[in-house]
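What follows is one chain in structure tokens, specifically the form predicted alone.
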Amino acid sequence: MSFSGDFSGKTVVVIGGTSGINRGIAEAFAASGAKLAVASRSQEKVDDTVAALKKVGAAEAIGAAFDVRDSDSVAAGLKHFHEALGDFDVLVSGAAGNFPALAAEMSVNAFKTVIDIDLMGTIHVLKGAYPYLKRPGASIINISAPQSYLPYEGQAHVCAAKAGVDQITRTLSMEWGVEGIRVNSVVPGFIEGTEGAKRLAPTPDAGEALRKDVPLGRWGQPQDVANACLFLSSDMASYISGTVLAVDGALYQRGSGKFGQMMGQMLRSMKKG
């Protein structure tokens, strides 16, 4: 068996999907003929992506604006993609909430939101989509991230909120696995051209120095993340479920290291000025 690539007459659903990483995944399935959905709060961002989806070549594409931390809302926008699309056979869980802070100075309302939009928002995201889900066959991919595993300082809610998210793929794998439907996490190293990137490496130089981290020495592209999507939702990856899959060039393989230590060294600095 080979690996087409072909997605045409499949629905692709992906929330979070109109901008970075998320985005390219979206253009990467709306390129392999699929149908596409995608949400975030920005309806413009909504209106944006979905205009652009038709021009890399989906065969539909369609868009709602919502907020994963509104369940009923998610549900809402959920049943309005399946009666438009029909069952879905992707589903991409991808809206996320991050910023550096101290636990000390965090305050709690600041650690729930991270709570709320990561993990909360996972769940309300697939449970929304439960009832759509083809089966057997639908393929559900949470966008994960590597405070999931690795500790950083400054990141005490991402870390708490992203092993959450990745217990909910291990566990969903197993409930959901008996009606044919398959969980997995992806997630990403450093990827160039996003928000991420340019807040670790606001110039030139330091973006050299973040590339020479990487065993395989290079800057990720969403492509890349993308096509880790596309792989772990064909055929080829039908027996495949409950994994967490690092598209990283190897370097989650050093744990955080510098990057946790910076991160938290920036932010007692910045207290101290």
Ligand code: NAP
Second form
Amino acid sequence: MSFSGDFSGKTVVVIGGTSGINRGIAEAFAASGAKLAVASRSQEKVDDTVAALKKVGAAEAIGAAFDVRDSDSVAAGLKHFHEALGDFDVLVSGAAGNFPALAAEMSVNAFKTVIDIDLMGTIHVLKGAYPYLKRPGASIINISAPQSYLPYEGQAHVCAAKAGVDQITRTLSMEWGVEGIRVNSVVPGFIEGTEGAKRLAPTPDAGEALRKDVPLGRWGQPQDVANACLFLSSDMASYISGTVLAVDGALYQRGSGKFGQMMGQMLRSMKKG
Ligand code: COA
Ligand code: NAP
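Let's compare: the form predicted alone is above, so bring in the form predicted together with the ligand.
Below is the entire complex, every chain and molecule, led by the chain shown above.
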């Protein structure tokens, strides 16, 4: 068997697919001939992405604007995608929110906001899509983060949320595996030019310090993460489920390291100054 990278005739749904890493994933599936559906809060971003997906080769592309915190809207949006495109072969759940903040300084609502988007959003998306997943054969990919297994100061909310996301991956790989549905997580490293990277390493110096720490010596690109998603959703990965796959140039083999403290130091010095 060889990897064809051909997703013609497949239906791929990417939630949070209108910018950054997730949009890169959606574009990669579109370029491989799939039918695409994308969603995020902003109708403008959805429209822009749908037009781009058609341009790069999607067999069909549609979108909807909804907030993953609202389970009814998520369910309605996914029902609409199913009516338009049929059973889902691939579901990518990647909507997320992040900001650096020390636990003692952030409000309870700030903590809850990230839990609601990243963790509750994931279960809303997966449960909303459940009736429409192809059986057997569907591939679910949750977009996680290194915070799932590495503690970083200033990231208690994200660490808690993404650890939960990966435990959903592991649990549902068993519960839904018996129906022929595979569930995996992909953990991007620091991906150049993205909103997440800008928020966590806001200065060129911080970015360069991080890059130097990557054993492979370069930032990740959205295509690196997209390639992992194409592989995980292909027949080549038909026995891979319940795994958390890091696409990070081996950065996180070094643990939280300097970066684990960097944001805390930055936030404390901002408080003093
Ligand atoms: N530091 C501390 N608290 C913050 C904060 C920050 N930088 N940014 C927001 N908050 C708090 C707010 O003060 C509010 O709490 P409060 O009601 O007690 O004041 C709470 O978080 C919710 O903020 P709000 O702006 O109402 O949320 P929102 O739903 O409009 O937006 C965010 C969600 C905050 C996550 C926003 O940054 C977002 O939309 N992010 C999406 C893009 C993104 O984060 N990309 C990177 C992905 S890794
Ligand atoms: P991004 O460009 O901000 O992408 C986030 C996407 O989610 C956007 O399409 C956004 O669109 C959507 N979204 C946010 N909140 C939403 C909500 N409440 N409901 C519905 N959609 C929502 O961020 P990114 O940096 O590329 O990150 C993408 C994913 O990779 C995230 O899961 C993140 O945790 C993970 N990750 C990123 C990095 C990195 O280096 N960037 C590293 C590790 C992990 P709208 O604004 O229109 O809603």
